[in-house]
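The form predicted alone is given below as one chain in structure tokens.
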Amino acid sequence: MSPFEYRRAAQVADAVAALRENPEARLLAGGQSLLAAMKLGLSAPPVLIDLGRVAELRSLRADGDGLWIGAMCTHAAVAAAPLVRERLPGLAALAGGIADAQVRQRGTLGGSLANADPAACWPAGVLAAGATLVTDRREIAADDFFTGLFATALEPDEVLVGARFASRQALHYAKEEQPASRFALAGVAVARQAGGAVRVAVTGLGQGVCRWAEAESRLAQRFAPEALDGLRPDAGIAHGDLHASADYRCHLAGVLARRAVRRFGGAAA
């Protein structure tokens, strides 16, 4: 691991100022991805800015009839929060199924979203839920936040503060894990809003999280697993590796989408 300078931010403004002073600096949230990359020599930031003591980033509260989840809330905290379990239980279930207990105690919502790993769970849940991502200076719709492989709309000196979720919806997430890493070989999140609108997001295909428009269209006409029979993402948006081929990942996405819809209880539109 290359040497680096360690700084600890006390508030969001400190982190923003440090990023502007050091354009190659990186923010340290839970460290589950960044520190591993540094150990492997894949990342060598000269400055690390620790957000661990920025209290305002750990807020988890009601936001009108919705939810506000701060960027430094851990997966474990979201999974256990009574408010999340009450208002958007599918989101609590998603958080509770990430990796293992040790990772869930350290990994954070904001770290996962800002890293935008193409096999991570949080991006699929956030995109399907149509969440609003809030930074130190603006609000970004989930549809505009994820821009590609490990890429987001965040500016180099911008800090993700948290995410706002509408609770008048139901959400379920289904995934097939790669056994060693616990990342998703494929994962599908399905959200159904109170008015019947449906959003479907897919992770694990290899090019970054994305909406699945054809699945959304079919489920809008008939909200039932059978509406997705024979449907799978276009293989052109998937990548294969030593764990699974692109074709298999697309097959899994179709299976998981039907499984996620089945968890709604089989209600038909």
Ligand SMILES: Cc1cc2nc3c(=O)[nH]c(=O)nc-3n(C[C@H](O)[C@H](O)[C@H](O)COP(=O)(O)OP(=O)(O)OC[C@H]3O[C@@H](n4cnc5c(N)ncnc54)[C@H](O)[C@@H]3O)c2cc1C
Given for the second form:
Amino acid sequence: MSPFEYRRAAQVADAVAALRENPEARLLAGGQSLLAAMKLGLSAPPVLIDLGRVAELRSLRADGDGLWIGAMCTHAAVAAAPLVRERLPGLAALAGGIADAQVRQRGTLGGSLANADPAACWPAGVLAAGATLVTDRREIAADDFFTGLFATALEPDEVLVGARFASRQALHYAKEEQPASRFALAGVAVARQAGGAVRVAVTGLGQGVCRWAEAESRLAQRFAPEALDGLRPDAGIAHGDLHASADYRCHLAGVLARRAVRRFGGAAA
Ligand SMILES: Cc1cc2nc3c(=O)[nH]c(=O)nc-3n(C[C@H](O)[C@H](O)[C@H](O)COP(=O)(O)OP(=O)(O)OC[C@H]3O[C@@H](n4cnc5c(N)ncnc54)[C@H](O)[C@@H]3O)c2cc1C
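Complement to the form predicted alone: the form predicted in complex with the named molecule:
Below is the entire complex, every chain and molecule, led by the chain shown above.
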């Protein structure tokens, strides 16, 4: 690993100032992706700005009848939070299903979203829920946040502060794990708004998280697993690798979408 300077931010403004001072600097959340990339020599930031002591980024609270989850909330904290389990239990389940206990204790919502790994779970949950991502300077709709493979709308000096979720919806997520890393070979999040609108987001296909319009329109007409029978994403948006072919990933996405809808139980009728 190349040598680097370690700095601790006490407030979000400190982190923004440090990023402006050194455009090659990187924010450090739980280090679950960044430190691994540095050890492999894929990333060599001269300065790391640790967000671990920025209290406001760890806030998890009610936001009206919805939820606010700070960027530095760990997956384990979200999974265990009574408020999340009560208002959006499917989101708590998504967080509790990420990787293993060690990763869940360190990995964060903000790190996962900023990293935008194409096999990550949080991007699917956030996109299906239609969450609002709040940064130090603006609000970004989830639809506008993810811009491709490991790419987001964040500016180089921008800090993600947290995410706002409306609670007048239910959400469920189903994934098939890649057995070695436990990332998603494919994962599908389905959210149903109180008014009946449906949003479906797919992760793991290889090009970054995306919405699945045809699944949404079928479920809007009839919210039942059978409404998705025979449906799978277009293979053109999927990539194969040593773990699974593009064709298999698309097949999985169809299966997982039906599984996610089944998790709504009676509400799926
Ligand atoms: C073995 C393993 C298995 C995993 N399995 C899964 C899985 O099944 N599903 C899943 O969703 N994820 C999985 N992950 C990813 C994990 O959940 C972490 O969320 C992810 O690695 C990001 O880690 P982190 O939060 O520690 O962020 P870091 O690694 O510290 O940072 C990641 C990137 O985000 C930037 N960043 C961090 N915080 C902010 C912020 N507030 N504002 C702007 N930029 C920021 C950093 O500068 C860096 O570029 C896995 C990781 C590992 C190591």
